[in-house]
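Only one chain is included here, represented as structure tokens and corresponding to the form predicted on its own.
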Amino acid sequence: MTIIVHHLEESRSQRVLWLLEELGLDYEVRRYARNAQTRLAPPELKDIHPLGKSPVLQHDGRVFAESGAIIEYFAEHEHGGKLAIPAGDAARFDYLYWLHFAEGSAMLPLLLKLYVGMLGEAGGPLMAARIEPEIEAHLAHANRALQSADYFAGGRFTAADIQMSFVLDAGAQRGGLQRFPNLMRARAAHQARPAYQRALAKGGPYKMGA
């Protein structure tokens, strides 16, 4: 059965398309636009998953949600796990760490900055003073991990890099990523990959990738 990706514009769904392209899997993209005023996903997505968020993926009668879970599952179960690092490998912990660091730590302050910015003056300088150091700390931490390579685990390209890509995109958009040369270098290398470019073509405009 063909994989169906319910793809919301400017969202974490883009990295799922990239993963599927890297794995060479056949899939169908169903695109959804955000509400122009609220920037929220359209209500039709609730027909696929009760939370009404993207990415949502349908395959073999199952509904897959949460981009991290999707990426981890397909990386380990497709093509002999070529984008995962198996148990017993010395780099397994690094792989799992960055796979979960992306959403568990790094995205929260970046999202808070977005929401506080939407509040304007109501957001207040106090919140900004708390958020900016967190963004700086997380991006600096990731930057140090890439001192000798463009990849986060095992010295090779893995699903952890795909998962971290949205952090780098959000950082470039609102986190001052240009201050972190290793992250900038890795992001450029990832975006140059043919599978990344194919995912852009299938997913449609993605301003966060600029």
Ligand SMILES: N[C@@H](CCC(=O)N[C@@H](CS)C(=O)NCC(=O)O)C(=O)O
Second form
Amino acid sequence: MTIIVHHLEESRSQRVLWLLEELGLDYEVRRYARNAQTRLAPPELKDIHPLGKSPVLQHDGRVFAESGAIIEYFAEHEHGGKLAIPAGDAARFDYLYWLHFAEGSAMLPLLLKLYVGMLGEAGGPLMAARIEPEIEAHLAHANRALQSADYFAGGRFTAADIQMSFVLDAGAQRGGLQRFPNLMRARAAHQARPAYQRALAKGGPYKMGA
Ligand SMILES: N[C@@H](CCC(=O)N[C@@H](CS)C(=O)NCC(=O)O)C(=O)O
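Having displayed the form predicted on its own, please output the structure of the form predicted in complex with the ligand.
Whole complex next, starting from this chain.
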């Protein structure tokens, strides 16, 4: 049965489209626009999942939310797990580490910057003292992991690279990614993949990928 992706513009959902393209799965995209003032998702998304966030998928009568869980699940279950690293493989922990680092660690300071930035000058001291060093530390850590390979785990392209791609996009938008050449190189390699380009065409405009 076709997978339905409830896709919010300019969002983490972009990487789910990319994963599905890499796996060659059939899916339908239902696009949602953000509120122009608040940038929040429209209320209709709460009809699909109580949190009303994107990505959220429907498939086989079930609802799938949380990008890391979605990506881990579909990468393991589809096409013989070609984008996953299985239990027992020496690179399994690196794979899980980067798959979870993206949302569990790296996105927090990048999101704080977005929200605290809305405070204008009042947020300046927090930004300078706490948020910027955290962003730098997380991006530098990821940059070091790509010192001798273009991929985060097992020396090959996996779903962990897809999950990390939104960190790189948010980093490029507001985290000074340009200071981290290995991350810049990986991001360019992501964007050159045909499946990435097909996902962009299906998802609609994605300025964060610029
Ligand atoms: N940790 C969740 C975060 C989901 C999330 O916050 N998605 C954002 C899009 S990037 C969203 O839907 N924002 C709109 C809103 O909060 O109304 C995930 O990775 O799926």
